[in-house]
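One chain is shown next in structure tokens, namely the form predicted alone.
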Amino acid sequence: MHPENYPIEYIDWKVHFFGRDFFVTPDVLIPRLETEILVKRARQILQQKWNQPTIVVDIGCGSGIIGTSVADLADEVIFLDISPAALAVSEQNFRSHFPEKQAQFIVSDLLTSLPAIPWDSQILLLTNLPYIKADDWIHMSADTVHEPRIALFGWELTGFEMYERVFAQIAELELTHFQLLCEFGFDQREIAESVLKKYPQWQSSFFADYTGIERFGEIII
């Protein structure tokens, strides 16, 4: 017997996303439809004829649906997550769709354990980090209570703090050929723009979800 509002995806152990079925457990966030917009933009970048990325890094990968959904267009995918349980789900999903594809699955606090990458590699960083302000349940659906807190809540003040951390890590790594796509909260566009002003060497822009809200960021260097 499952508790009230228990997600059907956890009962069935699967979710449909971007044309594929993925395995999910209560250790990972249930993918949302809006994240397909990020995947579509990532695929456009990977198919461009100039500065084509060859390595994809899925930061805070969870179930691995983002990295797996673009893997056919990349030479290698690196999956990073702080949760070993989530990383195991990610690996199962990737191997079920791309059993022969090169990939790495690394327990990592954001980019802390990113392996060495050749300096001249074109890198595409993809991420949908936790961005909800801590315990801000008022804007969340009833079934969300059954999803892992670590995949939902970003930090205490704005919820955008994890993105601030990953931006700082990117700057410290001094990556020279990268693009970043990220998804954040419906009310965080101005916060994102303010934080990105700290990195004037980066080119940043925003694009919208299905309702016209700009909640995706794109950064190029």
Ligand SMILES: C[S@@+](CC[C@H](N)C(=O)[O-])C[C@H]1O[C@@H](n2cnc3c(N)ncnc32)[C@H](O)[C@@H]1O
The other form holds:
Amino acid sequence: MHPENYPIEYIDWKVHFFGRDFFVTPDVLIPRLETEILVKRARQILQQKWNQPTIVVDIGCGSGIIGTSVADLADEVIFLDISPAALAVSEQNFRSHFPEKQAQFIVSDLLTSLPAIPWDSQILLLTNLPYIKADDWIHMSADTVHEPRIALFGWELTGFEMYERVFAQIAELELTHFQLLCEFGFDQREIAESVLKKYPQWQSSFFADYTGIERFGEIII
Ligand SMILES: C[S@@+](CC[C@H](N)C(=O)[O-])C[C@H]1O[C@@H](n2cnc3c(N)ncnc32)[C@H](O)[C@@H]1O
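Having gone through the form predicted alone, I am curious about the other one (the form predicted in complex with this ligand); can you provide its structure?
Let us now look at the entire complex, which starts with that chain.
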């Protein structure tokens, strides 16, 4: 007997995302359809001809859907998550689709444990970090209560704080040749724009979800 509103995906242990089946457990967020928009844009970027080796970094990978869905177009994928249990799920998913491919699975607070990347690589950072304001249950469906809190809530004030931290880490790492695609909340475009003003050296733009709300960011250096 499962609790009320228990998600069917956790009962079946399965989700279909971007043409593939993924294993899910209550340790990971149930992938959302909108995230396929981020994957489509990432694939367009990766299909451009680059001369350097291409490394994809999936930050807060959860079940690993993002990195796995673009892995055929990258030389290597690095999966990062603060949750070892989520990383184990992402590794199982990645290996089931790409048994031979180069990949790393690293417990990391955002980019803190990002391994050294060869300077001549092209880096594509992909991320759907927790962005919901602390305990903002009013905007969430009833079954969300069964998903890991660590996958949902950003921080106290705006929910965008985790993105502020990751941007600051990128600036500190002085990464060159990188692009970043991120997904955030339906009401966070303005805050994203104001935070990104701190980094005038980056070119940033936004793109919309299926309902026309701009909740994806693209940053190019
Ligand atoms: C919204 S879920 C996204 C999962 C997956 N990428 C997807 O799109 O379905 C956010 C993920 O970020 C991870 N996370 C939370 N805080 C983190 C941190 N400080 N550093 C790295 N990962 C973190 C969570 O464990 C969770 O897997």
